[in-house]
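Next up: just one chain, as structure tokens, the form predicted on its own.
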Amino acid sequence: MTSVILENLKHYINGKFVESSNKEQFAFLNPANNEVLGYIPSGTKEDVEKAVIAANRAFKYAWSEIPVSKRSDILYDIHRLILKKMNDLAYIETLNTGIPISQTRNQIERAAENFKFFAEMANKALGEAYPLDDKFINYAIRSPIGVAALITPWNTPLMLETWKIAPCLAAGNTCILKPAEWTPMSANKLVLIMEEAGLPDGVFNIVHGIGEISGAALVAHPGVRLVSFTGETTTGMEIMRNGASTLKRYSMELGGKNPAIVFSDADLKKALDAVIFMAYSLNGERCTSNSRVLIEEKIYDQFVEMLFERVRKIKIGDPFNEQTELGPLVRPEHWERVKKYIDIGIKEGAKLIYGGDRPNNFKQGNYLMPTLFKDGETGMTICKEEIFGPVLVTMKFRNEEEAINISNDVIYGLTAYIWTKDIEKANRVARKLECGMIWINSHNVRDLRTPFGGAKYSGIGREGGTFSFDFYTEWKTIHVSLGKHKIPTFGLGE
């Protein structure tokens, strides 16, 4: 399809779309052909300052003073409007990310569900009371904190933006979103939905730009009290350094090198379906991808052959084709990054059995064949570092202990997947894996009530359910005397 130059995107500050203070812009692309889709402003420290002032004013005089029930009603309206505009939002998301349209529709549904879920949570996560005999009634309430910086990745922009925005607003905070510069389109469309839902000016703001400039200024600003970040681990480290002097609260979901462990007694058909889906859906650009599949020795050759037969049949093509399963990667530079990892894998001795390069008949765009390696080993780069593309490597293990050791032998610890009919064994292994989330006999099926986050270099903190409110609110304890306790007396002389 041919790209159309869209209207230039702008920052959104205090209820208005505004240009960057320096008037500078840069392009974002259509991954299917790398034509320019439009331009976003290159945000500056001055733009961040204006957004923080607006968000602080809205926090103090508008949003935090609105009754919880009213905040909840607005979030419900946002949920309804996202669903109403689902087809338009899915189109924009596919156009800007290259993720197949059949998959972006599911993401839009999740984006809507995020608002519905936290609209309900807003009325539940209120506080606790602690009576003390007949002397005190002590109660603890959740209080909003202030302005949050929400910094989101390019791979599933709207879904991950709403995962942060919804609990942030439900808790009574205001926010400034810094979308990924590669995929900014859906964030600006969300603004229009929020306006229609009646969100007050200044509660939600957007500052576009490059992370090292607008993102860094946002994180360092003393008026920002919370930082929720999803993205690459080294970027997370830099964010923490930038915000250290103002003692910000952080929630970070970072990189992953997630294993799927397939035991010989597993339902191999279900395991095969799940492993392939988690490795190649969203074009392989997903933090929870099982990019390593550990296979028990006695079924190793069988399962590798099963993988090969299915991977070679994955349908590559136009992301707007309903039959497409794998679309183009997000940017030319990301294609080069993934290709570099494939070349390193071959050089280090992993056996490339399918894919590894651009598919035939796709000279334009960032298309990459679904890639499958076999005989990976723990020392290999492709078995240790996050590739973030449609690349799967198989590894062999002899027993339960070795499977655990191989799984844990990376710096990351986001997710893991265990496949076996022996539930006792599955739970035993799960308890020994060094990661934040584990699925047994399933792909990644989210329960929004549960904590989401990783261990080791995969993140800090948890979001989801009441765990999101633990991040986005501050506990305030209030002690009420009933006038029946003795108070010590000083200064009475004799």
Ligand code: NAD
Contents of the next structure:
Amino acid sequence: MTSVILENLKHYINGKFVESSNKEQFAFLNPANNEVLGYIPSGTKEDVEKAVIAANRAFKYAWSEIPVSKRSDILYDIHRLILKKMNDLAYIETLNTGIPISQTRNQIERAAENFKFFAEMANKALGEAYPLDDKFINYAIRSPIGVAALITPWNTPLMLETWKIAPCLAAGNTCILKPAEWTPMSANKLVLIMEEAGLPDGVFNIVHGIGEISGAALVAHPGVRLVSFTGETTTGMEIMRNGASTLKRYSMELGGKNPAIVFSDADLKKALDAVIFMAYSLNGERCTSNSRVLIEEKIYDQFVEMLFERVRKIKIGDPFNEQTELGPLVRPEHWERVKKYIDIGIKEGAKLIYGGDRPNNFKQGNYLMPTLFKDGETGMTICKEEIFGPVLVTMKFRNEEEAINISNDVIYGLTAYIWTKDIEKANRVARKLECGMIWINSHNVRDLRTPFGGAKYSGIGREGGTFSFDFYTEWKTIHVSLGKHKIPTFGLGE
Ligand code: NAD
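Okay, that is the form predicted on its own; can I get the form predicted together with the named molecule now?
Below is the whole assembly, all chains and molecules, this chain first.
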């Protein structure tokens, strides 16, 4: 087992690491053994106040005034430095999340890519011109908005944080990040990279702490104009209520209960690889996971058997072992929550065919066997609620229409995956699915230019490419008179 580093993390406000105003702290843990890795400050309203003042000052006097090309250069440098420190960052991420090191390395690469992508976009962001006649020149520019609160979950911390930080800064805003309380480590390491890249003080700030306290204070603060949130749907609802009286602009990336639909004419070998990967990678703690696999009746038994043969061979173990495919879940509380869903699944009549509990040879840490249920039915809790763990349930369908109905019969609508060689059918089904993102004959492969986000209770708005810029900028339309237009003359009468 990897040795423990005890770290006392601090907030990062106006270019300095600072303690919380109340000096209170709480522990964060190593999921592989639940030993304390370190402590983070329990952020207060006062800490939030200081961060908002710093971010507003930096917005007005530093960041939004810097030439775009210079902003972009700093972001390119951050990209380069993340890649340079890739091994350290991946190590920390695995230590704090329990996600296998072979997978956190990819996430760190993506974190770096986020900065490169939006550094490029900053330079390319165009305005629009509206040629009229000889009376006016009208044009519209994207202007930065101000201070953003970026509130993130624990499942892939640095990747999701940078997915927000990079476009936010590229567009000329400043920000305060509120990392998830269970996984604060990598955010503080990012600060050192930001400093080395020459980011001015106050442009990027971190306030740690409990969501309902420091997160809520950020959302309610009148000095914060934007809230980009990724997390649970119920938290998103609470945030929208809390920010209503200060009219925040929101981006909401929320939960999912995503189907993979496997038709009998699919390439079953490829479908199998993808379904397994999307259910059990990132320890199943993945918003885009295909946690329900809908299988056409004709191949149902065959495909369930194929799944079983692979799931039982998934390598579970020390997340630092390069061969490990499934590591420990993030926290004991989360393990309990996932286990509760498994027990409910059994009680409601789904058939547990593999896993369902702690593996025998792991006495400590939050290890849970890869779990496979068969014969799930619409209405069962495990077929409609997000479990966010390594639990997959198979469901049977007879025809296209039934596959669509089962898929849509949940409150969520984040992603779906369709497996068939009939491309016409695939597109027909895709158009009827109520969700934000669909892959045909593929696992989740992200192109950073495409709109990312969910429908129904899975989110509001889209991020990615120009969609991120739409969120992080305000269109400002400038109408320039060429002096020839007629102005109404009120008040000239007798
Ligand atoms: P969570 O909602 O419990 O917490 C997310 C963040 O919100 C944390 O930083 C937390 O401290 C903060 N928070 C909690 N209450 C708050 C409040 N009242 N005001 C302000 N901030 C508050 O989510 P989680 O358990 O950390 O993450 C898992 C969830 O995230 C799952 O539902 C998953 O689907 C979702 N997720 C979605 C996406 C996506 O892109 N759609 C990506 C990853 C994770």
